[in-house]
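Next up: a single chain in structure tokens, the form predicted on its own.
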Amino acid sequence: MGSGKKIMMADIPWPEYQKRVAEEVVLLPVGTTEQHGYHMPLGVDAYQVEFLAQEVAKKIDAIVAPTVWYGYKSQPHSGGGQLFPTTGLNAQTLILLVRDILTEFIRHGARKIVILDGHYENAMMLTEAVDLALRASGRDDVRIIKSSFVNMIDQELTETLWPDGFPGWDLEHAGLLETSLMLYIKPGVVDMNKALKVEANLPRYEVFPQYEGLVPASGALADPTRATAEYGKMLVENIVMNYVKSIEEAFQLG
């Protein structure tokens, strides 16, 4: 269990941080700033993954780094696309940004780093950033793990929350998953009166450039109307539990 120490890197004086960083796990939440339908704000991906990182850090000795609020460009099949007012980075920009952050953590002495990915489109850019940072470090005592938070959700819970069929994590954009999480994490920014039941009938291929009308007008790709804070609590507890298990396993903690 956590020791009661400050967990947010931004709140820790540098002498204390310097003493802790080589021994403790450093958690880096990476989200983006992206539309999430009529009923939720642009900050959903960052809010979610930062909250999850904080909950994980409370259970282990960990430091939560400042969240990366910008991610790779939204795509129609997983985030609605760039026709909406979403702030997306070029792939190289995100790769180099995260590479530089990881390089600095390693320079500080960090040996155990976890990237919590809160944005579907970030995945391979984060993989490249990790590879480049490790190659440049010249150290063999550093281990970095990364995972999208949705990969920490057990199949049994998925079957419980989507009894009529699961649309897939890519299409669960501003749907039941994210709306339930936000109703639990930050309910004041969710307006369920504006949540619309939608069904995205996307083609089996991607079209460039994206055209108007390809995705539902709201930007949501799945139905958010069944979302509840109770579902959000179940999701948070399951995700945090599996992150903790994975971190303890990967770094041989305890």
Second form
Number of protein chains: 6
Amino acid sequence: MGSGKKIMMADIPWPEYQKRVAEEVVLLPVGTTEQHGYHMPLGVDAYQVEFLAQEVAKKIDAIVAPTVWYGYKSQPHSGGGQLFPTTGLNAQTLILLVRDILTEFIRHGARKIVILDGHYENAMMLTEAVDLALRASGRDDVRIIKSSFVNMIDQELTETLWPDGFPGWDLEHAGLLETSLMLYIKPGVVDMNKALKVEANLPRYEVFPQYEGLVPASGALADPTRATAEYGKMLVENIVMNYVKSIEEAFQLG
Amino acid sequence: MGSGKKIMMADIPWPEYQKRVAEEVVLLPVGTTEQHGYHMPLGVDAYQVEFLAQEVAKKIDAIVAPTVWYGYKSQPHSGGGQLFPTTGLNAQTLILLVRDILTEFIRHGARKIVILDGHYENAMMLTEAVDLALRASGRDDVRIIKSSFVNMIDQELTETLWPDGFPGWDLEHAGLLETSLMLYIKPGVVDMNKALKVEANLPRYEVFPQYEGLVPASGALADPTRATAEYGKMLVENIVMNYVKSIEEAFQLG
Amino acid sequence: MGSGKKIMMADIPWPEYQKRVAEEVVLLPVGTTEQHGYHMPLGVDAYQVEFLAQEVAKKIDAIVAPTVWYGYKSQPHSGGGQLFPTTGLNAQTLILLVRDILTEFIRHGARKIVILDGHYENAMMLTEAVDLALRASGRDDVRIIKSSFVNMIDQELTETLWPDGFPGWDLEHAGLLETSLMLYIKPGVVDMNKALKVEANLPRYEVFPQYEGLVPASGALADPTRATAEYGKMLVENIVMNYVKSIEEAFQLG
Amino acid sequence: MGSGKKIMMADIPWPEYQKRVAEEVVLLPVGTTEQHGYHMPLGVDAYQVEFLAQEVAKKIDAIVAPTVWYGYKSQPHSGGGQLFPTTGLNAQTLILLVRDILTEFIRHGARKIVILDGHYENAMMLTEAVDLALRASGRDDVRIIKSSFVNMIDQELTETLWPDGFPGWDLEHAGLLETSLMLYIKPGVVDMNKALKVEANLPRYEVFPQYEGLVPASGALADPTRATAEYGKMLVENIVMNYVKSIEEAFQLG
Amino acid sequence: MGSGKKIMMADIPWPEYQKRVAEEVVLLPVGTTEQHGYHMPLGVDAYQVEFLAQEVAKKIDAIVAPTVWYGYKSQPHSGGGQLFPTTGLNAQTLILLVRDILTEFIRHGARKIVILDGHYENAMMLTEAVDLALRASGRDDVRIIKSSFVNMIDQELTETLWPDGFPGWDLEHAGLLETSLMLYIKPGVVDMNKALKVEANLPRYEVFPQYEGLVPASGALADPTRATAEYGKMLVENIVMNYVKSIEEAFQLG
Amino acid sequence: MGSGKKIMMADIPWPEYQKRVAEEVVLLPVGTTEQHGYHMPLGVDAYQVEFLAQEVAKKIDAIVAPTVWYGYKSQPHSGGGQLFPTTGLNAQTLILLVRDILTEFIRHGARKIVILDGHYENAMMLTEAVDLALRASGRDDVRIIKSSFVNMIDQELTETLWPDGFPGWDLEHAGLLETSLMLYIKPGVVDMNKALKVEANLPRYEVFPQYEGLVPASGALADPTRATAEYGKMLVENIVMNYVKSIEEAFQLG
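Having seen the form predicted on its own, please provide the structure of the form predicted in complex with a further copy of the same chain.
Every chain and every other molecule in the complex is listed next, the one we just looked at coming first.
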């Protein structure tokens, strides 16, 4: 990446953006505004993907688009559910939002777009958004990567951090992963004194309407108490390395 | 279950239906019409959930609603993707379809509804459909269970059937699980001579547009060659048992 | 039609489907789940069109797509109305559903599609669905026939079966036509002991909201008591013959 | 009806409207802008229902709402089809438009609403619009009549005007009925020199896309040459009489 | 303009319309049905733009399309708000309505379309409608002008009519401008005895839900008492002149 | 405002948020990602309202919700139009997005919500969003203020800053106002060397499709060259003061 280049789309004037967007990778962070236990604030999902996108953009020629701060409705099995004061969009709303954003980037000239998803429940809505945007574009020279950042973590690291067995990314809500990341990225919003050792015990099916008592009272689904900033650093480095590798592979860069 | 009672909603005249729907469980099978390798036909997902719903209905007081035969767009990581001649609905279409169906069942008096999902990609759309139907109903005496039938398989059975390690349900598309089930449920549509030993090797991210060569040419993502009707029977029995248990638990029957 | 060929789309593996769909006629049965008097079950409309499609497919090269089991809201003048426990979709839902299905068949290569409609109230929604699918396809080599199966009955037969004057197809709900068809197609779900001689006496306008007492209490709008399986057979043969003739004419086959 | 009262909603100031709307009948004419042969202009459907509504309003306490001038897409079997320069809305558009209009009238206090439909293809979309408006209103004191004006013609008159047999209202597009009405209502826009004796010969199914030659080149589907203003007067009087009778019956007036 | 040519689309048979629409300008008046104080009726906005369109069509080769009589929800700052018995459509409804109308005109061959907007609140919805219609058309030979008729008034005339300072067009609701126009166009629906000297005093922000007392009780936002038919004539002449000039400029006519 | 309280919703854990949201004002900044001339970056509208919301929140008890970074399509008369690489959402998308966000805040307990709009073209979409959210809530204890921040500037200050006459807020795109604000708020993204003295000369109507040359090549519509950070400070102080005053007035605080 060139030194001194601005990486945030919001900070670039349009003539420079217009030139760069046709050549560089556009990174679109998508999070949500969702409870993350007693010990972390509502912005965790968005902060994480915005930070990761910035780190990736420091290593390749890329522009980081403004983060989507509102995502799909939280579910008990992956985010605690909508009984908490979480802000969840309707499916169609999120689909149209991301479809329109992608449609515009493509119109601007973007041909290499990466969605970094930080909220488990967004995944299929983003798939639909990408599909609709690509169909509407009528183009065959656009390639879009959609990714959940947790899939960028190598299994080796997973085994290191969860030596007693890994619970699955859906259940890692506000647990070791996210807490470690936030301790590294934005420690001022984490209060480890409020981090409780919890364990979610969820049925093999989903029940609607959601009800009190299904998930731990804190809203976290996994144990955050072992989290450290050091783990967060390891995770960030691993994720960023794999994003860079994946992007180079998928877009056949370099 | 009462002997001789009809279990298919389609076979019941309305006066009987009206009485029963207020008391019994309504089972809604949701599948899709999707490629399942060289050795199985397009109807696998729907056939499976329709059969399972019927088996469950033989054990509890329940009505099996007409199957939803068209589901969400197939994805490479779980169903081979839309390059195959698979029939995929737009997200909003599937959401509205299931929302409307549920809304009507609730209007008829149904208070205990179970969705049996046989197509991995449907999951979040069904979540949205349930949420919209419940909100619109304005009722608090309706309970809806949404389930993927694969989650009704006990881990012990999984370990028995996949002694060398289980690949995950998403990758089990047209593999041992589904092939065994179909050999048991409807063997006439399975041609084991065309079952190929395949292994999908998919990246940790998703790429759009989908492209040729990403998944095995047959469209299956996992090895179906070890499948047997006996395994299918074991799976059906395990799934049905767990459905019955789950339904009793969730609706506090009996 | 070739002997031994599978006719149900659900029973065909994708490689065979992909070859055949480009050459053969695709038949899409669309019914609904609607009350049909005291003497017939909820599935009548769908059973009829599915059966008729299968009979047609035995005579020409054709594939029968999975039946659409949920249709538009029942109306008093043609189906008894929504006060009965009938399952009616919103207009937009049915339109999008059939639009998406047609869009996918066209993408698979289908160029000759026939919609067999068994539910009077579906008609205009299917028109819209076809129009939207064709516009979106951007193709001019696709031809779609939309038909109500009752229009395939010759006037001669109508005069034979209703010697005292024919009430019109809308009012024939659960009357002589449908009861005869079901006695032939699936007699086990018809209970002629519960067939009542009724006559609907409807105003020349429609009133909303629908109210009790507007239609006969059984939900049938016409007299089913003269129905016989023999009439059903005559009707099926006449309808199938005219479908085959119409299809050959419209697609200029043979 | 009070003498001197304004009958057009557009001509009434809001304080008077607010008082009257809660007591009187609101008449909503819905037409379209559609070809009507060589001899009549595009506005026929709307002109007719607007005129009829005004005549009805002279006989009962009623307000005539602004006419809906754009309706659903013309079909070959009833209006010649969309190959003519007819202005047809999408189904969802017409549904939302009439739903919103009804919702507002109900909010204003209207409890007795009559839709006068002058375009055959609008019918089911209006049904959906009424259903959606009533559900959303959450009220049970609103009654809405939906009517096609042709159904207000007595059979006796039909037999008088079509002594050789009546073709059905769908086929009467730009034929004797509509031409006679326009000769009475607005003769300046009818040119009988261009009225051709035509006969439509349509298949028993519908074909999409619509194609040239399916309907008579003029766009009329039935013979207009016998039309006279006298017939038009007889039709208007009969229709208005039956509307008044129907409204009194349905709303239990007087 | 040729003498004797019909200018209202509703009055033209399709063969003439089809020829003219490809050459002439199509004028689409868009109003609403909205309170206009004690002294004017609900139809003011639509009457004005319909009249203006007709006057413009007398001076250039143009066709006046049927008026859109229902517009977007009235707002306190520009139309008194929705507490009055005003008929306001949802945004999406108005957008789809005008999008579909424009789409059809373009399909008919129209290449020069002018929207004359008479209701302040419609403006952005019309912008969206035009954008959607043009994108969907895929054409680059269509040009659409969207205009608020008040912007066609020269500043000199404004200064003449409001010598003490002009309040802004949004606040001119049912004030001097509209009252003068109606006194000239359709004096029979104006009652100057009920015209009150009012002054709206609105905050610099908008508050929802709207509440009683925010705007003058009559619903007018500005003083109509100085209005005269003579002013109305001056306004009409100025507006029509500027429309003609603008249309010639924008379409490079003559 | 309490010292030390976090003001950004993203930084607050849910238990604290849940308590505060029911008592405090929720401020929702809505901007867009839009060109702002050669001398300013794409994020101007969002940066401004986010900053202003934070300043307001320092003076009253308030929570600043995550900024909406994507707004409605830019128009030539107010933002240069969509020929620039500006990211504009469809109207329905923005409406649904803000409707859903408001619906969630209300569900969380928010009763006092203020929308701070920084993008002229968003205004009517936000109005619709608020209207839909309030109707759907069914509550009468929620009050929402919608405001364009430019309307919070006192006329006295306007006269001071534009001594030669004020062009109107729509035309102030990337001119003195926005440039001064950004020089104060985030000077690092302003390059005054690229600020050109421009003057937009736009017709009194809007033309679609938008075309090159209609607005100044830089995309700014007004002269930014006189901008200073000092002016920015004066503007911020004036706007914040008036926001505080307006909020206290509208919610009858203190």
